[in-house]
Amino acid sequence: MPVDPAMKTTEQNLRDHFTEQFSDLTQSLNGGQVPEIKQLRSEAIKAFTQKGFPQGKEEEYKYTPITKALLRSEINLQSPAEVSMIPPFNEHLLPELKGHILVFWNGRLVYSSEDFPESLEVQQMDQLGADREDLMVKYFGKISNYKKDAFAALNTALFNHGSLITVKENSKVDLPVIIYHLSDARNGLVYSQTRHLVVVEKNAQVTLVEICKNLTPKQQNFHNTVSEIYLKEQAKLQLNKVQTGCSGMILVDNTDINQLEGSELMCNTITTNGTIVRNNLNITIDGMDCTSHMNGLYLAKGTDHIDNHTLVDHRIANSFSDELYKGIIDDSATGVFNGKIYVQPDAQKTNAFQSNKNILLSDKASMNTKPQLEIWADDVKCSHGATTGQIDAEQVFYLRTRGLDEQQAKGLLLYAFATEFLEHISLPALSDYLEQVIADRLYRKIDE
């Protein structure tokens, strides 16, 4: 039923809302999928739909009100915002970032390289060949769980648009992948469920990176996105997850990996603003041998709120997982990081670590850290820890009797801080502007 404006939208008439936007999508389609996602859509809805927006009461999403922004952040209850006309969109692109490019435009697909090699297939999700289809009943779903949350829940059940990408065997992807996410609320908010399917063959390797924009800062919307990502064996993958220019987005961003016999993981995420971002990266190893590195960093200010959910459960013996995530969290913002760490029975021999080192610079920013092992096997090497405190006062002391005044002393030190996360970045232009926008973040904080 159509929402009153004058009245004031409640969790229920949001759930409502989506809940008939699954009816109008499934009409839509009228058919057009096969049964097995057709059947898969229709569960996530329902699990949708008895869980809803998560509450305040909820574990998982404790310090993270995302319900209460999306409520806040004035909904068209009737239809989500479009853009007309397609804006020319290679001013918001990275110039000197070369690879394989596909372009999100409030969640639709509007440009696709059209050079792809021989080892890389790209194709939209509404626009699956036959052949496709069974790549899709194979591992769509499999790995994201939509009964436990919400949000992935919801992509699952409504997701149009989005890509399947596939790495051939014993193959190499010279150039990376690069997805770009581009919001544009000129019109009203937006929101948008985009999701990916990955699949790495064996002994194949590429560097996949998503660059997540909200060209409209003052205006606010809501992406939820969702990526399947799976390893086979001796596979390697580079993630590169940036989300550099997220002023005023409502963003979560759930990555569910698999990893068999031998793969190698290296996950990359840097966070330097948005309204609430919320990250669940989710790891399962499958297989003996795998190597699992993820690195987080995260600068947060204003009234930003950053939350980074990371889980690694390891289900097979003679395999690591290392995990760095660090953060800087000033004036009134909110920094979230919660981690765990499972270690089955059967995982014999795992080498499992975890750390997470926060600066607050301000007596208003806060953090809250919660990293956690849950070990059922005798045999392995785990260890996990936090910090959170403020600039180190004696090694501002030092670097003051090497000549250096207090402002450029504690800039240096933040930015030695940060740094450390640029050096996981095999892309030496990724690199390069990273470590640009950390250096303005951060001097532009220290001259003022």
Given for the second form:
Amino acid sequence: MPVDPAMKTTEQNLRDHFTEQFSDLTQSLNGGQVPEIKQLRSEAIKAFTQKGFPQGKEEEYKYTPITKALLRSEINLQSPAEVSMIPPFNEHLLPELKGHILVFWNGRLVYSSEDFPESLEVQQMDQLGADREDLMVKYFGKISNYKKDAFAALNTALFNHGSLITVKENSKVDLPVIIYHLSDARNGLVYSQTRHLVVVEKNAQVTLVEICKNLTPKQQNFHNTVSEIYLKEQAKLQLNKVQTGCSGMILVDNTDINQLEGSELMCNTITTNGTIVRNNLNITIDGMDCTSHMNGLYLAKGTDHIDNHTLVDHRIANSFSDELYKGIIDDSATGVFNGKIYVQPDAQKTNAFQSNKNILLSDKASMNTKPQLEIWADDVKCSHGATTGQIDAEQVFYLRTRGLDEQQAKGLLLYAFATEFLEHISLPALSDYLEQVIADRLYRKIDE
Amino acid sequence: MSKDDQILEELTSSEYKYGFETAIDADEAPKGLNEDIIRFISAKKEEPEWMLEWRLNAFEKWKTLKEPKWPNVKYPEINYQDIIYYSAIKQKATPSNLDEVDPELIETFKKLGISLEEQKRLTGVAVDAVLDSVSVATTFKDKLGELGIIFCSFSEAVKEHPELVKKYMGSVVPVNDNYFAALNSAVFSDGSFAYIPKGVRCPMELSTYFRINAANTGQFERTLIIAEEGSYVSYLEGCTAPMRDENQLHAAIVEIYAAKDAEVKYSTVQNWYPGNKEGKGGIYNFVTKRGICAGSGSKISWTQVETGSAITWKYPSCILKGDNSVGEFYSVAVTNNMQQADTGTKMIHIGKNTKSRIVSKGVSAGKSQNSYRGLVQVMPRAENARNFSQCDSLLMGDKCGAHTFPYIETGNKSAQIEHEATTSKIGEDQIFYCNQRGIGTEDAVALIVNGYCKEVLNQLPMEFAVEAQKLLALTLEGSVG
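One more: the block was the form predicted alone; return the form predicted together with the partner chain.
To see the whole picture, the full complex is given below, headed by that same chain.
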């Protein structure tokens, strides 16, 4: 049932709409034949119907009025129609960045490389073979936060497209796997959902890049994506989330990562625009000697709203996690950061560090940060730090004594502040592209 | 309301209908909370009409509020109809000398280094004539009176200085601020009132006076401190001596008003009964404390040492409204056995060039849970606001928890906010070092904890700092080894 445009849409309307959509679609949703998946989907819709979209003072969405934004926008809530003609998308890809490419257009896969090496298997979620059923039953929905997060629940219940990526034991995938999400509102505003499941088997290694882009920046497309990623023993993953073309978008990204013994994770998230961008990065550490690095950079301007929520749950002893998120907030934009570290009673000898640094450039900019530690084990070293301020006047002065004018000095310092992020990205082509994005952004500021 | 509550309420109010008139001299109100009880409390305290109205209004607000569920503490549901909201001080049989007092209590006093005379006073032993506490108190009162300082019980202030009470009561903590504040506003028993006139520097710690004249203020304490332009006062609440109290629920309110260039220093040492090792009994300490730096250049400083209570839920806060005003919060919260603490502060920067500093030290041992929860909020017009926060947690044993929930909301680019937190355990090397030098493990822990808390303890008035140090060691007794 489409929502009556004459009637003022309320959260209840939205909720009802999706609940009804679920009962209409139950049979056609993929995986509908597998009882476990079917069960999971109905649990998810139940959780969603009960909880609804976050409202009011709900702690997790306290600073991010995402439901209001959804109600204000005129998104067509019907799932987008089948793509009859594949639009040209080449111009939207990063030409220098080579890898195994998947392109999703408004939530549907429109292109996939075919030259996958033997160690890598990529399948579409809506075309899974029967041989993948076991894998789905074993991993799908197991670490997703759908019981607590309304968007994850909505995705779990109603997604139809996405990818299943597996990397075989003891192998290394040389080229990165690159997933593009393109939203295009030329035929009306788009609501799209994608779902990815990644399993990196024992001692395997891979690099993933996820690039999200709004091709019609003035239109408020809504994209809701969930990724579940499993790192088996000694597996290594570098995950790069690139949200540099999200102007006008409402984007909710739930990424849940589970790490087993000795695995290594490097997760880099960069956001440079978006009406509302909300990243939920949840990492559970279920093995000893794991390493998890999380880096983030957000540059917000205009009325952008960028929200990063991260959670590292140390359940087993002897692991290490390190987190650094940096932000520059300009104009009337808002930044939100919430970093949680849990150290469970059994996770002795855990070292967990977290840092969040913010610079505000304008009187109307605001930043809400909440670094949070919850610790139930005693033999640990945990710390967090958070700062919000302006560029250090002494540093500006130093540069000015070297002959730079104030604008140049500030620009240089901002640039240096931001580009630290790039040091963690091992793909030169991506790193160069992002450096250009940051430079364009911050040097333009200098010229003004 | 559940059926049981309904029946209970009917019962309690019906009891009033028939029995109250004659029972007017009773020292105790029946259980339960309703308008009649509030009228009863107000009548008992011989309050003017406006005070009663104020209480009733608060009661109306309370009925609309919900008990907060967000603190990181767990306790069984409180039945608010099963509480006695008014009871006069009971005259207990006074022991004639210290030999008759519980020897365990005397042992504790000795460890804290409390003087013999004071031990007698605290245990209710009749004090000999030479050191008559009443006369000392009177001397203090005269001295304060000369300077125009008003320091009396809250009930007295309601009668003697209604214009001041009317003006400031509820101006910092509004009646409907939160569930427990509304409850306190409706049924508060008594508390202290202090007024420091313009330009006066209070010559003594008001604590000194307080210790000698400590009155039983009951479970719903209410304190109001008003510091006029350019004045200074230091106030100490509580006592290092263990306080046994039958009332499980304590919901106090402290309001501080600081005018231009005034400075108020408020120190708390809280050592209420924490319950036994299994977590049975113990006080629920749900307190709303807030100060407003209303004038420019004013300063409010909170220092707290929290070692008691089964559950502590308090956030002494500063509203930095005046330009150039300063807020400070120094806290040591120690939890052992089954204690739970959720404490911290709020610093609301409204004026220009406002500064705040937060130093919080948590120590958790046994099976306790210790949380720091704080808010630093910089309003868009608060130019050049500056905040520094540090919250450290120390863990002893693998059954306890330490948690930090700092909220930092910055709405002005010129703000400079720094927050840092660490969690760790006492270094084995440090203990080993002490052992090597002949210091037992227990003493070593006390030594290390005292060093760790020093920054906060240094803020306490001298004589209390010494006692507080001993108190920390005492609270952690038996938590190692």
